[in-house]
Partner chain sequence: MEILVYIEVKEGELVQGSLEALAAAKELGNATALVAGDADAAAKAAVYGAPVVCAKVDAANPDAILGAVEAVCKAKNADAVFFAGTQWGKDLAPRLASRAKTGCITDVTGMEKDGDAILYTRPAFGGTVIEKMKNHGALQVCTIRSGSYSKPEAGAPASIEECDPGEADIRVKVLEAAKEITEAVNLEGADIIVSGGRGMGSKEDFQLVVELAKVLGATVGASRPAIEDGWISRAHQVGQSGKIVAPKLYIACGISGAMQHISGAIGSKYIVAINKDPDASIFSVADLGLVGDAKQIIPLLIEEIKKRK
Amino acid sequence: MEILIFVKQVPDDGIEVHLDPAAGTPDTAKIDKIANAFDTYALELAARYVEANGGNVTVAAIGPDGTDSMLKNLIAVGAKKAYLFKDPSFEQGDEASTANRLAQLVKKCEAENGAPYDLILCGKESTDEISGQVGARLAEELSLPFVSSVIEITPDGDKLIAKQETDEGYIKFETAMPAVYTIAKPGYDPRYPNIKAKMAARKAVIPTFSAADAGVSEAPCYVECVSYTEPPKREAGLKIQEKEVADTVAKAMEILIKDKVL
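Taking the form predicted on its own, give the structure of this chain alone.
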């Protein structure tokens, strides 16, 4: 099984982000960049699959300088190969153009890998944009079977069984290969690298390609972000400190009626 995972470098989502007053865009310049959480879930799921069933995992990313450090960290926790695609033309675009570029990059990754991929994975969404569109659009571009929010993959002869998480429970889908899945959080956390894996990953050479190197043509863009707006700050709450429960309820009802909630 040859598995390709597209990963994205995002600002650390544990840090509160504010808008740059001058630019009107999220000010992330001083925030550390890390691998998108759902992409790390995809890698852990893929790593467990190949440990149990055999195969190789490749990670690939579109990104600026510094993205290779993220890719080396992913090599330390299960990826065998990594490719970086860096080009000024990749810096702008919407979900449609991103999916179009990724579809073109699959061919370059397969050429470098020396074999086609049986399965292409993406996180179900990125923690910066949270659109959840790229994986589905990528499958459409490649004309491949698609399942979203997958938390488990099992082999079934020349097919795969994908377990999808829903609000009501779970659904199992059978798909042919190759296929595209987006990955939700499974019932376990990504592994931490051991010292030996970290040292080996530091020495890894990450092949880097421009748009011309990868044979990527200009991708159509249909959506433009007009502006960003910070969510309104939450107003301070009102404490009710009556001693008796009945008095507390009466006070709460009085406030709700006064504010015309009831």
The other form holds:
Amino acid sequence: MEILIFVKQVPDDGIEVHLDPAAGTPDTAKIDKIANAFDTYALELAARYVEANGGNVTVAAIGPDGTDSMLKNLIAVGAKKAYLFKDPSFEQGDEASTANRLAQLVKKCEAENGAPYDLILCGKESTDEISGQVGARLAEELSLPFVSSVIEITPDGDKLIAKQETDEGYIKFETAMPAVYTIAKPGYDPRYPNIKAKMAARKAVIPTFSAADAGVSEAPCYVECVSYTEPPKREAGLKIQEKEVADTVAKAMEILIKDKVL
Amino acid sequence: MEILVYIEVKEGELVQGSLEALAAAKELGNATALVAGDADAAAKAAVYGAPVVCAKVDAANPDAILGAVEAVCKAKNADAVFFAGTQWGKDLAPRLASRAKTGCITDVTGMEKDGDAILYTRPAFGGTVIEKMKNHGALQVCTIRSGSYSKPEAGAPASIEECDPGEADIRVKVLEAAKEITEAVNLEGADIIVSGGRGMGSKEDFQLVVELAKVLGATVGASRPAIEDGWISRAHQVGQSGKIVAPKLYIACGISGAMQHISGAIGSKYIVAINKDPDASIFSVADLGLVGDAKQIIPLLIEEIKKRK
Ligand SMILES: Cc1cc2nc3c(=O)[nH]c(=O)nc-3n(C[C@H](O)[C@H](O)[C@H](O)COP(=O)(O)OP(=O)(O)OC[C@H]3O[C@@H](n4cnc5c(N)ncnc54)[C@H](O)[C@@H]3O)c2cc1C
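Can you return the structure of this protein in the form predicted together with the partner chain rather than the form predicted on its own?
Next comes the full complex, and the chain you just saw is listed first.
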């Protein structure tokens, strides 16, 4: 099975993002860029799938300079091929723009891959904007079956069974191929690269295409961000650290009663 | 402004988030509630005062529901469609928006009219940044973040209209819907939450968190590692991939304060943190911090609280 995963490069989500006081926009320039966590879960799930059932995994990203090193890292942890799409026109837009561009890019990826994709995966959401729309919109753009928050995929003849995680348990969906799924966190973590894979990946050349190369026409955009603000800060309160635990607890009780929370 | 609200139904009950979306719609314009399939649920929805459309479709299939929302939206000439900020809502909203060639705003916490347009407020980057958004598309589509509106007052029932939305484009088949988690965990409505994290060390010691919650009449919360290690079920997860909570009191035990966790609890009125690391980032958002071993502190706290009862 041929699997295509679209990956977004995001600021390291372990670092708090604040506004640049001069520009009034999120200041992510100094934050390391990493592959979106849910996209790495998608890659691990796909890598396990092809290890068990055969096939290849391609990762593709729209992104600025530097995105190629993220893609190289992904080659070290299960991706066979990687394509980068880089164009000034790709830097503007909303979720509709991204999904529309990705839908157009599938064709270019298939031409490069030399085979059509049976399954297209996205992370369930990106950790920066956290809007969770792109996978769903991509499925609509391509008029393909869509299942979200998938944590397990099993083959079933010419169909796939996708296990979706829900609040109460799970739902199993059957879909034809190709399909678009978004991936939640399965019960395992993405693998770490071994040295050999790392070395090989470092040497990989990532084919890079502009909008014109990829034949991408102008994408629609509907949503405008009018302004950014920061929410009021929470002040750090009192920290108690007595020699004896009993004293720490006694002092804390006093404060909790004084503050009328107990 | 004509606003259609998709009312999600779970085991015959209306989902709280959908009622919040209905409240948001009633504040902003003329709301119509859309219920898929279930006539009893339609009757339950009618008491919130907005006319109800009950679409005869297979409510278990998301493609059928999407088809119904699309058809009713067109038939009613709706200007906007609101969804709950649930998994289903977040799946349906962008798909509808894509079909209607418009934008969609996720996790809306507030809305105001700006002339004929709506100005939406939503958090991004785990809540450290707040965005104000406008959708220049013709149809306004959004999901409402849970806890952002209170559910509307019940009153005299409004009208119920049955509707057959016609053939939908069905692309997925539901094979099985399984319930693994049977306990009802109401984190969103809780007044007090006691949460435990990896710092509790083991399933046995995580029971201290459960006990403290019991003496306080609180709901138990947890960080992701505590759930992944199998100390407690997923229904208890607080944070970006779990529940967004806003209790009067939030007690975090052995939780470091990673943004993905804290973003779900930052709306709490009063935060107490118990952590052995004096530099843990949880202390920077806590109103009261206890530095020390949670396994020693919690039993003493339980004792003290019991004494005062
Ligand atoms: C995409 C994504 C989504 C995520 N979503 C969520 C989410 O919804 N919810 C969530 O919680 N996490 C989520 N996470 C994980 C999150 O990033 C953190 O890894 C997680 O919250 C850390 O949990 P923790 O604080 O329990 O563990 P740790 O970070 O390991 O912290 C343990 C803490 O316990 C303290 N400790 C250790 N022993 C003791 C002791 N004896 N007494 C007192 N204190 C002690 C330590 O000092 C430390 O501060 C997500 C991550 C990603 C990438």
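Note that the coordinates shown come from a computational prediction; the quantities given were computed from them, not determined experimentally. For the two forms, the rigid core is made up of the largest set of C-alpha atoms that agree within 1.5 Å on superposition. Positions refer to the first chain, counted from 1.
Next on the checklist: After a rigid core superposition, would you say the CA of D20 moves by 2 angstroms or more between the two forms, or not?
Outcome noted: No, shifts by less than 2 Å.
Checklist entry - Once the larger parts are superposed on C-alpha atoms, what angle in degrees does the smaller rigid part turn through between the two forms? => result So the smaller part swings through 31 degrees relative to the larger one.
Item to check | Shift in Å of the L238 Cα between the two forms [rigid core superposition] | outcome: C-alpha displacement of L238 between the two forms: 7.6 Å.
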